[in-house]
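This document opens with one chain alone, in structure tokens, the form predicted on its own.
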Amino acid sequence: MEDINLHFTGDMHALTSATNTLAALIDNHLHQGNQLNIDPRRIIWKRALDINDRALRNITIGLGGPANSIPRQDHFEITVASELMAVLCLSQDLDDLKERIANILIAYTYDKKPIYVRDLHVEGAITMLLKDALKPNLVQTLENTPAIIHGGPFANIAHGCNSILATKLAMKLGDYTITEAGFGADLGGEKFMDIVAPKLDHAPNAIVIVATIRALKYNGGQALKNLENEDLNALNLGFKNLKRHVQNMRYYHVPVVVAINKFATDTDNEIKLLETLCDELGVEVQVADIHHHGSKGGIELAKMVVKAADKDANYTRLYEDAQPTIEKIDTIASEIYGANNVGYSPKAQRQLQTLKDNVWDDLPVCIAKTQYSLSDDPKKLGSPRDFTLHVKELVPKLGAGFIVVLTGSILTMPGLPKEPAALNMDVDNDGRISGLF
């Protein structure tokens, strides 16, 4: 599990270098006369870094003179935001990974004329670099059975899910593939649903929401510090969020599934009054103890699923592509997270423009949101209703074949709390690490 979560197989560090290299080529075309007339003030290519480090977000580059570059201001986003990460997770090999690399859109002219990669004839250098980690990775579990790491994408501020070759590929070695679809379903679920299965050309069998009492309890008023104590009215009230993710699901017509994810302080009366409300509410639900019970915890959820993956589904997208971007903005923001209107800032105002002056319009959207709350305010709990969805920047992301849509106060690069993670870990002598889990 240490290796897993440090630096596995150097896909990530295959992804920051590849990113930060196609930066260095930008800057040095600059350096080198410009000949594409590019405009340093839009510049929209990012650097990458797979820590999170807020010093980063906004820096001024090039200083020192001439032989030091193009003074411009700059930007670095965590790697797991990076378009290259979406790509990598997108491509279905290596030809498709270099055409959506040659694809990506990086800067605009003085006269605002769209440059992408293929203008500085680098995508195959860029490639080159990703050409291992393009490869699924095969591990196993504590029980010694097989499974496929491939891709980080953030469901917060990407679209969340593994990638396409490392799903097909676990559909041709199994009787069932079991895929994650990150943070809650308004997020990973909804963006793997509209952006993904298309492009797998199969859509799933079954959806299985996660869900946790304590989460629910938190959604429901209890406070953080009291989460193992037993609280029923909690409970009760942060039910509306799990039933809203529901319905959400339901809106693809796929066989929707409840796996409560159960933690030691989870009481019997609290798991009762859940199977009790789901089951009023018409979906199947099952008490899944993995953590403590290995694969056997798990059981009685499989055959659950099973089922429901037998069952006739009629998966229908929640939009089409063809859609004008606001119109899918607005199809996800009133639908998905029960909002009444979207503002958009001035910003996002003229970005909704070049998209359909650059033809743009036409593509999916994924939308950066905070994994807190239904909206984009992280402290509106349980089943918000009636409010604003604040966009604030729409991003082409041509190689990908989507568009970024942040929103609220989301951040590409995140900052590191008061007392890190990285104050409980160490290692020994003999190598054991400590403190990651």
Second form
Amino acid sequence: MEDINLHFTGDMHALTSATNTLAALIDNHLHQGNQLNIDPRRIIWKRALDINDRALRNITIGLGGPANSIPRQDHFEITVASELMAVLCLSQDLDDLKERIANILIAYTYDKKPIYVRDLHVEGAITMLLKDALKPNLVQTLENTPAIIHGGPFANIAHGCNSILATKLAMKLGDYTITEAGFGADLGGEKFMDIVAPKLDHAPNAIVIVATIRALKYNGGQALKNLENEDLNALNLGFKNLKRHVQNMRYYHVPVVVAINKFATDTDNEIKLLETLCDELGVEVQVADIHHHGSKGGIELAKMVVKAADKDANYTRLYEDAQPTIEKIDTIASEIYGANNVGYSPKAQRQLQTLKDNVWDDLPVCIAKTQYSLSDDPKKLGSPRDFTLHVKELVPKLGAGFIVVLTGSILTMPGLPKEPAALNMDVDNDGRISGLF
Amino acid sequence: MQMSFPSDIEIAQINEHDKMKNINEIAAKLGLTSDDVEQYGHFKAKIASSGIRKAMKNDDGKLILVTSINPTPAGEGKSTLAIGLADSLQAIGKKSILALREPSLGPVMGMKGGATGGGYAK
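Can I have the other form now, the form predicted in complex with its partner chain, not the form predicted on its own?
Shown next: the complete complex, the earlier chain at its head.
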């Protein structure tokens, strides 16, 4: 289904248009006399494109004199990091979507009073642009299993799951819904359990943690180019990363299963060692060879998951929304990430005060952190402990209903690598494409 | 290691036309009629408000969350596994369904991790 990766049913384009329409309406308000007294230096709403384009992270707009709007610094973020994407994914229906859009914080006035979309009276127009994007998309796998594919917020800079509507609908239409949370269990997993599950009103009946022997060995220090060679020592060391994620997911009191996604280079010794290590940890483990055998490679895993999902779960959240923001961040940092300290930049400290002053302190927190490490340093692999989590900024996403906590050097507009995948892509005269994975 | 295998896009292209069913047939498996979906071509549909309202009357099935260790350049295959697990559940007679994210074009042009699975699981 290659066009899932391309324009699909246009949801991303609708979100991009809606985000930029709102930006244009804000700039028009400034240009037309600025009745709301918006401080152009304190506009938090950013423009969006669904492209990795680092050149648009910080731009100047409105140049060219009085006929061309008010000059100000602006920013682009990738569409999947935009608040409208998060809002779309958390909305139950069009009324809910409209209310969430109305509540989005877009700017502050010169007296530092918050300005919301509802102050501009454009929530109806923005909702209208997203009318069809809110409808979940139905497709199928190569084995004709139904798949609802809908919404795609990043898990490092947003909450990282498909829409609530899609998951709810799937649960109503099927006996077993398989959903995925982006990146590692420290990001997507935590956010699913603490932000999404309460809104779904249905916690997972089981959690499957995916690992590969190659990735564990990489976490244990084996060089990328050597991963095809057996290395029990690296596997043993790298297992600590898996162990932490298993322990973390156990906080939520939902049955946990480990799935080993088999690669052809995995040796019997390595598989045996991993099974032993999982046994010692008391977690069920199953090797699945789905890449080569499709569904036949996952039968045993499927049976194990059915059994796990029949067990009693007693879903517990890690924190309560009523706790102060600082306590919520502390809880995730220490319990999930393994930090022993949280440091706040001067800017973040001022923002903590703003959260209190505006009574936005009772919202869940959505931590933006590197996906490569449990810490905020992408180079700390394995099982880092006793580090400081550096909070540089807090962004209230009042439409989505959470506070985004930016840590380390995370960016909301990615860049392209030196040799982008685009170099390998092509299309022939019959419209057949190549180089897309 | 995977050199004897066709690439992911080749697998998708080879299999697509032989194996894919019209999306109305897939909707029918879920108890949705052609009025409950809005077709986008033969293989894609949006679920219409009527379909959503109808489905919401059903009871909840079980929910399985697929997550992973920290991602590495070595690859974990979380989407591949999620898709394969749904296919395997279907193969043992369970009525399974996936709920997944739409991939962003940004990373598609940049680096692997297209969020639509790999190999024969997609």
